[in-house]
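Coming up is one lone chain in structure tokens, specifically the form predicted on its own.
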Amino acid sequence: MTTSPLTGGPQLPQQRRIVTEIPGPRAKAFQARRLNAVASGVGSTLPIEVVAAGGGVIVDSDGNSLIDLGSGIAVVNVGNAASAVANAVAQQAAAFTHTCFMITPYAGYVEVCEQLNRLTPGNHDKRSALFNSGAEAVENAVKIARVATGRSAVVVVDHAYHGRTNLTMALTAKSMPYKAGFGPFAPEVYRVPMAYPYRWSTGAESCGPEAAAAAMDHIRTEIGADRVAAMIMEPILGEGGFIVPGESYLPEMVKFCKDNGILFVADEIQTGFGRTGKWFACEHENIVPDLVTTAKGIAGGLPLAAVTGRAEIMNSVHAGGLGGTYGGNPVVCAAALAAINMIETEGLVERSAQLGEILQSRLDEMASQDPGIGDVRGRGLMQAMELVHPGTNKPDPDRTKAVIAATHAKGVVTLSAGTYGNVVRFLPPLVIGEDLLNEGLDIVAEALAATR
């Protein structure tokens, strides 16, 4: 038994401990209460009652300690209740909790913007604006792009996910559960092919250039490049299945955008803040976006999001055109500054790359022994396996559900993803101990063996 190896959470024992079945009796009673209070449209992947979390573990009301390989969907990169974050939140809350930056501003908002301007890709002059959620950041990126270019069309890719608001549902590809029944959606959104190496008809090697050519042709002939304000893309697709674009796809699309006056918007909401072994996933491709949207890992678990971009683009919007009552709340800004400092001072970007090598090695080993694992992909501590029927690339969502259920029953939090619901994704906190990560992956391997 160990405690958290870094400062990524309260000093909870860093161990998997099973006291009852999962969910246990207290969790079941809690879920009955939940069903009587919470709308049924709000789902829960693992129906327990969380009472504490820190480092790489989550503790439920039955006393079970679970290994966290999900990080609240890539949110608690620095660990849950990281002491630096919790202390910063407490100090700021004691001073003041809200004034609305648009009414009476404060230093925390400005300092977060300064840090984002410094850390996001590119050495050009930048400005930032703060919001509440990833979807809100994406919507504001579209607003900014339309004003800056005087154009209205927005291009996104197959398998993309950008949020659950009306505009971002239009940008998101997958229908169920994100879009089904919620239309009509915002207009002037167009979808082009994505370089999905595992599923590209002519193979992974030709995927990048062929998908880019198809996408560019579609924009030229069916949309009109001179009508497009922005192309929005996740450098590694998240909900779509942790798809790393085929080689050359991203650079070619960025060049096409530049040549045609289209702003390239990198959605780094799930990939940012060290998650992929770089501060931002664009850095793996040497891409410098015009605009970057961030959220999730930015504030150690508190709701904050941002748009950062070239100063002339960000400043094109009239005064009062950007903002929101809670955007850049002082308490969440304090959390963000503490989380960013922790990522830097504790070398968590480098740690993500190092642990990512272990994760990839373990997943590759599982794939070598299991013909139902069609693909292993990702970067850093954002990796996944795609499950298929052996001998084919036909998606196997039923086995995916069974694998995830088996890991949950043994005290390991895993998540699914993918357009076809057949991807098991791994997003452990960047502070997780190596032993705990390996133990969690041992359970995953057992679940795979049990579901063949």
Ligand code: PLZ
Given for the second form:
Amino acid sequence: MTTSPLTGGPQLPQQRRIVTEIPGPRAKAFQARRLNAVASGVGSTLPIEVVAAGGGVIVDSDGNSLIDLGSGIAVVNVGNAASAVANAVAQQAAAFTHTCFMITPYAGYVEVCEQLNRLTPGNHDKRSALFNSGAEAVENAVKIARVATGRSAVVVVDHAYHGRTNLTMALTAKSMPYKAGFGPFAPEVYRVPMAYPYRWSTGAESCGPEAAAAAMDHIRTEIGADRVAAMIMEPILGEGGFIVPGESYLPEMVKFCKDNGILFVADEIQTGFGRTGKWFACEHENIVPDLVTTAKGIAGGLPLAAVTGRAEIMNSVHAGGLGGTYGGNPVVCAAALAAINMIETEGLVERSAQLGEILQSRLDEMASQDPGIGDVRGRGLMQAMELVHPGTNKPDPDRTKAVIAATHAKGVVTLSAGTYGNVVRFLPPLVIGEDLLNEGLDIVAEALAATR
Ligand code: PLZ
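Let me have the form predicted in complex with this ligand next, following on from the form predicted on its own.
What follows is the whole complex; the chain from before opens it.
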């Protein structure tokens, strides 16, 4: 055990260590057992058997130590098993594990709401409500927006991802694997063009204004702006492929929403809590949403989600209209308060911006040597590369799979994304050591060379 200066607590050695093939013999036996017990619809990208994780590494039952460039999909921003989070969880669990905030309330829930009201974009009067998962937060944002506006329609963009429940499947763009066979979906959901600079037919520069004009036209003529309760959008699209919206798209859409009495909901579930080098990705665009949904990075790995927004909108819902048995569970709130405190006291937002520059320059360098890398994009420690057939922008999902498999075999956890399955994305914990990040990226460069 070594002590990390970033967490001040005991941690696993921050190193890549490969002692078997990956997956190794124990992992293979575990996988066979799992197939006999777990429904096959639930997949696993890298079927090892995790026995420990800490900071920026994941250790498996074969004794391998892997570099984590995925953070469990942008969740363990403060590092895995951060000692501050683990201690807060243990203390709270020993005091009380659950009472249900709707029955007998406690301070942790209120304090998490206070922190969210303080940290989310805009200095207007805010209120928050807590839930268990990102999808549940998005569903509740829709419920709140419908009551607040008295309207029913909801607008989302191409390539969006908002969850796997019935309403959020309707909001999510991609059919396979998220929606295929699971319909019928919730009604009154409408999709408008997204400003996707790399794939915009007239080029990246005209993308933002042209996509915004097309989206506004669609809302006015085909949906009816006065029927729309909310537009929901990720300020940087996550599962859709780390798409940073073309310049001016977001501010133009926010203004259009304001002018038409439509609430703008920023889904910051993947982009939040320092991930992009700011507390929230909206800050890069100087936009202030009416409502914000958060989850993932909020609680150091424990399941918590929230809707935060303008007090008058949040308070428009009748008493008892929002809730759930476990929403804002005391143990999870203790974890969130520890994680938020750690992000602030250890300067992890700034660290994300700094390490993000290293990540981006390494990816840019790889792209300069590889005609199959069509685009490098993202902000902070949320960056990706889009793989295409050289000389075209035709997606190359097969090479993407091969690159990811090659990194896995060498002990680096990378993830894919993108509507066309051709994006390799990087979401390291914000506490990852610079050397470990660089070593992980060396392996990525080797995987690219091996698959060229
Ligand atoms: N909104 C922007 O990124 C979750 C999904 C992985 P839940 N993204 C990872 C998968 O295959 O299920 C996500 C997101 C954005 C909403 C969600 C949904 O959050 O906590 O998974 O429900």
